[in-house]
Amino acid sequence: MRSQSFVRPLLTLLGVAGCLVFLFGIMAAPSIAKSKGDRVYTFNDKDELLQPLDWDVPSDWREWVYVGTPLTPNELNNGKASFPEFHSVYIHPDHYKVWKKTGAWPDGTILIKEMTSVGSKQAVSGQGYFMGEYLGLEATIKDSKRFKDEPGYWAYFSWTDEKGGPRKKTTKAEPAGKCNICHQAFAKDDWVFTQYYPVLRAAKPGRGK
């Protein structure tokens, strides 16, 4: 008698927690399915990206892996510099990896970059250019299923509102020509300016680090 009202217990609290982990399990199988899935971000009925935050599987790119930060100043081009602001680009981890183990950037790609304003010319260590405020926030994907006919499958996108307000929520593809041809004729890697961010150098095999 001892012996089984110790095991009805035990198994009612094993029964107990097998529920628990299914339904746990259940619960978290749509997020990992999405996230490992060829296409990390969301587009909406209308065709319009929407920020990362707002994708089906929400996304900080400040938490992607964050590549460098050009900088073409005013000062250094007649004072007419086509983009003076600071471009910080972030590319989605798992598009970084496959960077890394084969040196090309797979179907499904997307890279961010967050424009920032040039602040401060001056700081304790001395004169330079010093990040402001932020300014707008764009993004590269490549995608052969969506955007077949673009040159490299490659399509550019802005969230900035041009008049200074809140970004927008969703964004359609930029004009192939507004963007594209410069990637297309300067870029080093697959319509990338790799050449101008070390971080892309160092992992791309065969670079050495």
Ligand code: HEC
Contents of the next structure:
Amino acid sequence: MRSQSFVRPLLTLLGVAGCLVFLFGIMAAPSIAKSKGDRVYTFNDKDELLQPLDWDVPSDWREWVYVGTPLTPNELNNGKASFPEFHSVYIHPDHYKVWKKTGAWPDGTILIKEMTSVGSKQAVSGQGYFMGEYLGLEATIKDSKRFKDEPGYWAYFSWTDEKGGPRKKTTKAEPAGKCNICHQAFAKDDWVFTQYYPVLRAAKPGRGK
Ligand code: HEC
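For comparison with the form predicted alone, produce the structure of the form predicted together with heme C.
And the full complex, kicking off with our chain again.
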């Protein structure tokens, strides 16, 4: 008899614990969907994009898929290139996987471009261009809901401080006439300059390596 009176409350306790685990599971589901879903980035309530390390699910773009580093040095542009830095471009791994499978950019795609100064032009290996310090940071996002009025649904962002100070924490979408227009006209694959990214060219289905 004694053992029975002990077993019943124990069963009740286990039942309650089970219900709580179930309820927490349901409550946790949306945040899991958020991190695994097609929107990896976070905007604040002023429609400004946060830097990836500050997203709801923080992400280090230097751990994403690196696709290439175009460089337009001053020496090849009459001493005054518009962007004389290295442009290292990264794509979020979720969107790289879809690109590899389909050759298209899914809704929610994000690419980051990180600018690095030209440091030394001389190394033990010879003369050339060697990366210096990190400077600017930019992004492009394809989002048919948030940017339904932008050409191709692509919007462009820059956290770079034009005066050379520290990067901005948050930034608004740039006007289409400042960024989108050139991408729309000259980029190879749906607003993205894949013609300059060997990693993305090689990964596109149906292409040779
Ligand atoms: C005159 C044409 C032109 C304009 C204007 C332009 N871009 Fe680009 N953008 C390029 C080219 C070319 C590349 C390929 C890589 C490189 O050279 O940096 C590129 C690449 C990028 C990338 C890497 C992903 C991709 O789409 O290939 C981002 C992010 C980006 N630009 C952001 C911007 C932002 C932000 C602005 C506006 C402030 C802007 N761009 C304006 C020509 C342009």
